[in-house]
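Heads up, the chain below is alone and in the form predicted alone; it's given as structure tokens.
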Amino acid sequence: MKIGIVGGTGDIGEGMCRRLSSRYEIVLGSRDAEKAITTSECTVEFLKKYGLKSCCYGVSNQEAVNAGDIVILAVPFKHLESTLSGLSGFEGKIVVSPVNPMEKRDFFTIVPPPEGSAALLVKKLLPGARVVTAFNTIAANRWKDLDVEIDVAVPVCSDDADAKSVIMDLVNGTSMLKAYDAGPLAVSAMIESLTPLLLNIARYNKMHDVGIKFV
């Protein structure tokens, strides 16, 4: 299976790809294909040092659609929409949308676009993809450190049932990720608002990189 990433060399992008090309063929996507070969390069030799053999490599963002099984959608919300105008390909793809339209203010809070969230914005704009749900709460950090495990919960909602459960494999297959089926896509505008929450609590508790648990 091809994981395509699109917005690859940004943290969650890299981070991404450090954790998940030791097990799938990421193909790491970029504005700039340059800068996504190098950060590929840099992912193969850091897993060196882990004993663990990285399978990327950097293309264009168009190129890591072209290719990916799987497309996962690492841009902020802000550069959502104009990078997706850009690329096309999308129809019968899983799309993962980790994206959370949320501001620093006096605090971090959720913005959600006219549609009612980053999820469905991205089922607006690629109608003919299959629209997933997924990793909204994971922070760069955690996904860069290979010295951690990631022990957290992960939120997982589409109106496909079979991308939802390819994707929830994903999760259970990572780390230590536990997948949750949340439902229907409707239920992505409330994954969404779950990052500013947990970005409150960190800054206000002094924590770092705070996830959630169900038990």
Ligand SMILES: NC(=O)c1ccc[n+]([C@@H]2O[C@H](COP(=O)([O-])OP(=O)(O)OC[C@H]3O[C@@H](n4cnc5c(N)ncnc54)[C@H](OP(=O)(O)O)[C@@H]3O)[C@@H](O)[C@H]2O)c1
The other form holds:
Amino acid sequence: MKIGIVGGTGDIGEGMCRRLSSRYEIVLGSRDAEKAITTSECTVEFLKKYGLKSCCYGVSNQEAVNAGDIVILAVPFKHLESTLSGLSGFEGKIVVSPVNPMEKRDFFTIVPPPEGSAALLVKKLLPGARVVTAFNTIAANRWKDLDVEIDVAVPVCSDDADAKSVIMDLVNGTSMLKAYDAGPLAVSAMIESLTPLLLNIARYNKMHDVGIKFV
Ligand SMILES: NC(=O)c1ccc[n+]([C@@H]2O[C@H](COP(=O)([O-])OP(=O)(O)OC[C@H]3O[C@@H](n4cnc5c(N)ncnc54)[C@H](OP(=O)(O)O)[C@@H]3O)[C@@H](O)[C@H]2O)c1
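Next up, the form predicted together with the ligand. The previous block was the form predicted alone.
Complete assembly follows, chain above in first position.
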């Protein structure tokens, strides 16, 4: 199974590539393919230190979409719509949104689009895609630090049961992540709003990379 990452040179893209590229073929996308090639080469070198072989390569965002059976949208919310408007070929693909539409004001707060959530906006913009919300609450530093297992919960929601199941299996096969079925894609609004909460908890309690668990 190939996983394309749009915006794969960023914190989440690079972190997910480190964790996933020893088991999946990761196609890192960027607006600038050379930048993605550099990120993929760095990942290969990084994983060598752990005795792991990384299967990843850098391409343009469009090529990442074309190649991926799963496409992860690892771009900031403010660039989501413009990025998707320049890309095509999402029909039938599982498109994962970890995107959190939030802002830092006096504190972190959710600022959803009129559609209700980033994932619902993705569904509107990519009508043929099988949109899944996942990975919203895992801090990039946790993805990147291979010395520590990621022992947190991952709420996953979608209107496509098979797509949701594929992503939940991917979650459950990664480090110590545990997937929870959160229901239909409309629940994405609640999942996305967890992240500004976690950032406020981290800030006001002097914590880092706070995650969630359900017990
Ligand atoms: N960071 C976290 O801890 C975290 C945790 C959970 C979820 N998320 C979500 O994951 C998504 C990615 O977060 P991130 O922290 O990885 O973001 P980021 O590092 O700030 O940016 C990711 C990538 O987006 C691309 N990008 C930047 N400006 C752009 C523009 N004007 N137009 C199009 N693409 C642009 C860049 O790729 P190129 O320059 O290579 O094109 C960049 O490497 C966000 O939606 C965020 O809410 C983040």
